[in-house]
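Presented as structure tokens, the chain that follows is alone, the form predicted on its own.
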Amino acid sequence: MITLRDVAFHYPGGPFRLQVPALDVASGEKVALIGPSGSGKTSLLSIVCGLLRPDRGSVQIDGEELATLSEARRRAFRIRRIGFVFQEFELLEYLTVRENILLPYRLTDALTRTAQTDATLAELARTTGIHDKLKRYPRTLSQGEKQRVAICRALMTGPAVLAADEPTGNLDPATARDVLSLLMRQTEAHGATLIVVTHNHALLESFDRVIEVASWSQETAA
């Protein structure tokens, strides 16, 4: 499903370096990325999802080489095949919950909205418990409800990979466990692969594998 080989990345002008000799994530696997702040967890997740282009190396999802795609083709691939749950949710305040969930369909011509799209939205809203909030706006929602909207949006396109950056970072412990359980159930229901950046070690037992990213990062003289 996901294959990285000889990947190297750095931010221009900074001392941070990330080098990943090899990483393989199987289809349907649930993986947690851990490490101290600044160790490169979010950078690695962004490389896997095609949000960042590595300096060198191969990044493949389902056999598609992301590192060599043009920006336009990489964007289209992300929207079709990768669902991303941002740490700060990234919901648009001027859109309703329904409109936020359908946002991917407004961002690209690579997706076409059909009757099945509306059926998928209804089912996701029902299974995540926000079916009665579709006409509301993000400012009226709790943190946990916003996270559920973000998860629905990430799953709308039936992605092969569901990626989440600290999805429980802003939540109390009980809500954090509920959200992680929801992520796990929805990933299994949609046959997706799950990669989660987290600092919450109390949740790690739920994953198939835990990867310590710090072993692949270093700081050098600028």
The other form holds:
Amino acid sequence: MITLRDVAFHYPGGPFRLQVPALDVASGEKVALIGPSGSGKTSLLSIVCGLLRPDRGSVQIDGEELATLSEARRRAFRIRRIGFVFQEFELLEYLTVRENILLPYRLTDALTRTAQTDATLAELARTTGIHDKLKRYPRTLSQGEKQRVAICRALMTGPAVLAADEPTGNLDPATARDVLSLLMRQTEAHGATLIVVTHNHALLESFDRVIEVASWSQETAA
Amino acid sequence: MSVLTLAWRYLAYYRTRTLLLVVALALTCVLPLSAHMLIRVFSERLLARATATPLIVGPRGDRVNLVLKTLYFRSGDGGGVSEADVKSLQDSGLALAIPMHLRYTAQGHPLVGTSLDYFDLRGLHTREGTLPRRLGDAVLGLHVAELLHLGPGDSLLTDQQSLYDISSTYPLKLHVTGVLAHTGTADDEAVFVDVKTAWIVDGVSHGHTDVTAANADSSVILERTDHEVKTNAAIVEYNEVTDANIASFHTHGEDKDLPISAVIVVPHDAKSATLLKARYGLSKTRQMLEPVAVVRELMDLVFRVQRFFDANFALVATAAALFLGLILVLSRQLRRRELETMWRIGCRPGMTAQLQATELTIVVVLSLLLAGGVALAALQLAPQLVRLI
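Okay, that is the form predicted on its own; can I get the form predicted in complex with its partner chain now?
Every component of the complex follows; first up is the chain already shown.
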């Protein structure tokens, strides 16, 4: 369960202001954040995921207050409870697909790799259709395959929230539908909450709820 | 996967740019490193040979030239001093005098006319064959023997000094009696003969048909008296010393007419050395030098030049460090999204900086290893390089 109350945020020195009076996202819910460019979709996603700290207000995920957590604890929370999928996939070119999927385990001591980790990886790779590409490098994959790898990486830690920023932005319509469908299925399979920032209105019907962020943002005079 | 492994994977994946960076850095280091090592070896060898040569007597003039010529057999003008100097030193009872005749070459290699004492002084012994035993015999330095594929029983000719001067002496055919064992010094590069053989090459000694005999070829005799026989230029001079003609070789003139390039002087003791130095200090035509002192002066000059290069290297190193810094900044910009992804996923603070620092460290270590390897290779070649010097 994600709960935001009276959240305000602005970038230092900038005119942009985001004010969210109240937002509740139920566990397992699939939510799309839409709005024109600069309306604050990515900022809101970053606040929800603990990447940005709001000026005021409360941000809770499953009862854990992110707004007041220290940087270290927010980082630890993020790596264990949030999975990220990016528009540009953001795979490390010099690591194999397998190593990319296991990247969260390389970056922190908060996660311990066990036999179960390898089993999870194998299962994810199988269900996302990249099981035969684990030893390859990202440059040898198609765009759709890269995004599948990114989805696997986001789900490796069993996150409570899967945050995706324009995950289909670089894909052709057919691949975009496939990837979103996969994202939905995997989120359901893992019992996670899905929050997706998107411009693609053709895909909105797949979501449980669509939130127009523009109504919460404004630009003030400098 | 530790930061070290991640850094290594990054460098290995982008191996071409890594290699370029490593080679560029290594080249920056290798020149001063090699120069330092070579100069050290050069200095050690030069000093070792100079130390093993107590004193040198030669004509007044360039001190460094005299010492280097005597130690490293630089061919050049003959004389300067004479057999009379050698005799005088021997007769003084203060030192052993070893003549060094260094004017000629044999098939491109220095021809050193000396005495057997030289071989004792340098601790030289033959790998095969024997030391020169009579006129016309030669013993070869190992490198010369290898280059010319010569050994005991073979022969070689001395080099003609002037192709167009028909009045000059002809090349002398030398008989190789032995090959010296390896020394790693200039002795490997020379052809050694007795100083009397060198005088034959010089033309002050010679052998020819007996014109004193009653049946001598009268067509070469210009005048005959009770005391001497004058001949014309048609008289046949021998250009090889053989059992049959060895008795005919003789020298005209006195000891002071027998040229020597320099004399190596081995004083019997410190007092003798002091007395000899004092004696030669007063001479207007001769000088007695301590090779060690002259070589140290020379090395001081080399080290001064080296310090100049060191200062240059410091500037180059600073420039290289600045370039590295620039590469680091540009690399950070180029990899901004990669590093940001790591941060978003939740990497620990400072990890991205640590990652780049590790990559830089690996590059620097590889560069130093490469530079060290090249410098060591240069060190292996140092003896040959020093020999060339």
